[in-house]
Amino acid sequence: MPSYDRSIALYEETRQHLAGGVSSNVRYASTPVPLFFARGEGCRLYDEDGNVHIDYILGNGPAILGHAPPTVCQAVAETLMLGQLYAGQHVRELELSKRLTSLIPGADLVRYASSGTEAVQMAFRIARAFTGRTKIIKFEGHYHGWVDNVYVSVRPSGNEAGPAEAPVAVADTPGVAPGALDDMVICGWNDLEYLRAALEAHRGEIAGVIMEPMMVNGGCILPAPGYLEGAKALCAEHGAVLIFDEVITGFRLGLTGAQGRFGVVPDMTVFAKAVAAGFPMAMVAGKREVMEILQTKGVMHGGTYNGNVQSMAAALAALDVLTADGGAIYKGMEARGTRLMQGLAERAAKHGVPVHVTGVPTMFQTMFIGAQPANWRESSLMDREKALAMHAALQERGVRVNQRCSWFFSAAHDDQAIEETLAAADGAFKAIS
């Protein structure tokens, strides 16, 4: 077994000086304390106890090349004596906005941000600006960020959610406004049937509907057949702008994110995580009517940290990986990423645990589920306790996923570690069955 000393001690030591312990909240989800890391490197961290794990969760999924890597670590490196914050425009920005303005199929116009809570913010203000309307449709068990407007109906039980065709929006944390959630419409995900009723119950009122175009947070569930469409056509019909949240999977699916994979390109998106591989970078991207409200209605965004120079940096040497040879980084992460997703249901059919392994190779999550689940309301009938029994053993055995226990594959993740982790799941799914 390994050992955690180290980690509890500081735990116990940083409690007494930061809020509950950790900077983040999410960061509670670890076994048995949150553990205090020393360094990361490729596919692997490093932990103040001397323990190696191969890394799944890889900073909640920036983290696309892997720990350090040196290409943007250098370009990084090159920029720190040049200065971080101009309050004013740099050339890093311009080449930056080029190359996405080209890749992305949705993007006329991009504007930089710091984190995806903060851009979906913006997002939100752009849509409700253009459209002269107020609401937003948001989906049961999507993620969009942790202020109140959007830290709603993200993992409710079945007892508070109210009916399928008309849920009813609960607050996942206490301390939101009761009047944060107004303007908060909650829908039912992958059933256009859903959505065009609330389109039609707040007709005229609806600015944006708001979607993680594969529900990542949820259990990384694909969209049916038609979805997207269906969804991008009812928008159309009832003038509200589409907004994807590609925060996660936006350049983790490919290049062009979920919009370039599943064909379809929405009015608004917002990226983050993977865009900088690592480094603190947020960006909306959109069609040029919509965007450039920005300047011409004179709609207020501003940041001090937008555009920094060494996130721009660390962004451009990203694109150069993965543009490299047409994208070919992704064709290696693509094969091995599925030879690791075949493996995890093999082993767990051999020790009959019962496994649905959902998603796509760069992410994907062992659901622990008698059915394929297709929105949020069947996935939350996952097996919760096998789910952390799981983490638990994986991590005992070297491996690092989350408790719900999702993957993120990174370029890093080379032939031995697919090796390593399909030995230690063999030994881990043995363990729980």
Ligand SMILES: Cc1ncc(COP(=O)(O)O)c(C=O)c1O
Second form
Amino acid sequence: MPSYDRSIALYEETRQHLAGGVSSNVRYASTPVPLFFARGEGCRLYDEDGNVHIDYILGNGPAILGHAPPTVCQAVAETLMLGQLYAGQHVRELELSKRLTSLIPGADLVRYASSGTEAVQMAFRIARAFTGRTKIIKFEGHYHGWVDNVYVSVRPSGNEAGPAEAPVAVADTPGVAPGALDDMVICGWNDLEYLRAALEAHRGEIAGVIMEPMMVNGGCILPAPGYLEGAKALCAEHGAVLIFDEVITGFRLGLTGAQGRFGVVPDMTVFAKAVAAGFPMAMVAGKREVMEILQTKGVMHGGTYNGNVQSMAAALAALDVLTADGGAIYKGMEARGTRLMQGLAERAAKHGVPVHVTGVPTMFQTMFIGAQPANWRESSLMDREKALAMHAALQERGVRVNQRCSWFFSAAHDDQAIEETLAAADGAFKAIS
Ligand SMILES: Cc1ncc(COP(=O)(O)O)c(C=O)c1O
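For comparison with the form predicted on its own, would you give the structure of this protein in the form predicted together with the named molecule?
Now the complete complex, all chains and molecules, led by this one.
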């Protein structure tokens, strides 16, 4: 059993100075306290007690090349003495924009931000200004950041969420401004009839429809065949802007994200996380006629750190690695990730633990559930106690996943890491069976 004594002591001390002892509530979700890490390299994290973790949290997704990817760090280091913020333009920003607009199907124009949360809000403002409408359709189980209008119905429980065909908006946190949810229309995902009904019920009022095109946060669930195409057609019919939140799927579902993988190009897309391989960078990308209203209609978007020198350098260097040999790195990730997914399913079966491995090789979830879920209401039926026990049993054995047992995979997870992980998983499934 590993010792976490130093993390426990540091956490107690931190709580005296840092509210709750963490800088993001997501970091509470760790056992036995939020652990303190000394460094990360490749697919491994080294904590303050000297424990080594094969990391499948990867900073909650961004570290697609592993921790401290050498060429990205080198490229950033080379810019450090050039300054960070010019409150003006620079050529790395131009260079990156040219590369991204030539790469991403739905990106005629891009605009940078620093976090996914704020980029989502930018997308909403653009959609409202573009359509002259105010309401946004958001789906149950989808996460689009922590601010008032979107931290709603992310994880509603069955008894508060209302009927599946007309869900109630459930604020997921105290402290939400009264009225913040008034313009949000909550809808069930992966069923075109629900979306059709919501658009009909609010005919002429919907500015935008936002979704994770693969519902990663709600269970790593793929869109049903035809769902994205149907959603796009419905949005077009109703004059609503279709917004894909590819904060997680971008540069993880391949070079062109979910829109490339599934062949459905939205009007606007939000990217963050993997795009800069761990450095803070987000962006909204979209069709020219939608995006250019930032300028033509004077739609305000600001942000002191947007397009900062180091984040642009990081994204450029990450793109160099990700696009080399036509994106060959993804083939390797897909092959090794598939082996891990299959290996986990086999070991769960061997120990008689009911598990569905949902998702794709670069992001998946070992879900303790009897049947493959298709939406949040179904995935919310998973056995949370089992997931928690598995998370703890894996951590004891040197493998780090979150408390829902979702796994992010990186280019740094090599064959040896997979073998070690599967050996740990064998012991963990046995322990919780
Ligand atoms: C799909 C999705 N959208 C938006 C966000 C918010 O991004 P950030 O944490 O950078 O604000 C996240 C974060 O996990 C996310 O998963």
